[in-house]
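Here you get one chain, nothing else, as structure tokens; it is the form predicted on its own.
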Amino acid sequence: MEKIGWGRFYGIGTGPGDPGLLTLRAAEVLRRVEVIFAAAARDNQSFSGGVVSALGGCRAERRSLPFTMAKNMADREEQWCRNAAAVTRELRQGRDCAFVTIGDPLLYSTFTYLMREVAELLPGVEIETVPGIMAFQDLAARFNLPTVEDRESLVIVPAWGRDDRFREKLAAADTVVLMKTSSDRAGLLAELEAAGFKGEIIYGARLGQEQETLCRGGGEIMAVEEQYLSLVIAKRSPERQAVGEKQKLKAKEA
């Protein structure tokens, strides 16, 4: 069988950018695998690489990807093929290979597309996937905020693409994390008024970069310049501070 000396594919989430927040897994993986791909950004540096590079003890060879955000889908099926194709030559070989990628590489990942294009072209390849930390659990924990308590239902919408059925998801949810809100951000904010968001509203870009942002309210948030990588969450109660501004509060009274 085919099958025999083949390289394992491993799915690396490296978490939002903080190489702290790298998990021992994935350190273990990343140190141990000969070929690490990782996607190429716009700016030709890649995100997810950049924690790799922090990593001490990590020998593997490095490989870009390009991954195109083509409205045609036909174009970027075309880019996931030849991307599979390159992975795979290094899998027969009897390397073990990762893809990395920022947050969780099952949560909005370009792995997801890679992955099932690499089973295809190897049937029976073994992959193992790394979970990583995601974007919107650093910047909650950055303002000691919880996302949701008791009954409270969560929901993860990308911020592209507002129609009814965006608007259904704010309307179930108690509290929203808003992906890659790199654009129109007045219209956003507009949404979640219209939606009965009046409880804390957090933003966060870059984080764990050196140009990371922070900040909360929705006059921060305008006021703050827009970026590829970012996120908001918001939650619908008023009632739920964040511990950091109950503490701030406490503070003036006394």
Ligand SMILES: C[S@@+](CC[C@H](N)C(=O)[O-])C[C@H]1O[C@@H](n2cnc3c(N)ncnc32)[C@H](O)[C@@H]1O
Contents of the next structure:
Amino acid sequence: MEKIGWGRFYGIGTGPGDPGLLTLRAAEVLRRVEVIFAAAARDNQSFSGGVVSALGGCRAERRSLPFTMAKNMADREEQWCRNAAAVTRELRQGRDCAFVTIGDPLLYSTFTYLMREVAELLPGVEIETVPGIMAFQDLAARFNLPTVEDRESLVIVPAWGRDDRFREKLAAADTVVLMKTSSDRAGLLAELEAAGFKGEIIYGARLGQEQETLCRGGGEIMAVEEQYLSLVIAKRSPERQAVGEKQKLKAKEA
Ligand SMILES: C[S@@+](CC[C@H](N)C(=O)[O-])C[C@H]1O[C@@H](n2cnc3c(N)ncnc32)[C@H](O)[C@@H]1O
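Moving on from the form predicted on its own, please list the structure of the form predicted together with the named molecule.
Zooming out: every chain and molecule, the one shown earlier first.
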């Protein structure tokens, strides 16, 4: 297969939402590529696409790709193949393409599925990942909360699969990042308590975006509305505290 003249495929992390957290490398690539793909979000508003719009100076054609969250794996795989075919059509014509994703492209991201399919359809194609600031890093920063120190361990785990494996992971962690905390926060807080987490617990929803929410402590967390785009960081030890007040995006801009 002829690969000379193919475009390069970039996976770009846009950071959690604040365009100020986009890296210089990501900005440089986004302003250079010819096509920028983004996942069409549930509400048809792509979070990572919003960061690209705010960046400015991009000449690329903008395209959105549907990603189904169907329980049936065959349906999901079919969708990944269709999306990869859309990307490879452009790459074969020598157009450099980027797929933008919220946070980092290699952490619970649609980019990983797309990248594998693209590599299968176009063996030897050049693929480059441009890392992005992960949502949990932004959340920790807002509270000046050290994620881990000394010999502590950090575990990142989705909050929805609360089974024995989930509990084993909690038991092993000094700090836990719980992603996808959109439902049953009472159950989640009970799990943390049962696993012996007695330290700080912070929550962020829609970080860097409109309607951003920041909370500290179980009481505050229970009082806010549930959001799809939300996460929790909890510390086992009560000695490892956050320093100072929470720093909302508004406060930074003022
Ligand atoms: C599909 S994962 C994407 C993770 C992303 N690749 C990262 O590096 O952070 C979606 C989950 O990431 C978290 N997340 C991503 N961006 C967020 C934001 N701006 N505010 C709050 N949570 C966010 C939430 O837990 C959400 O359910």
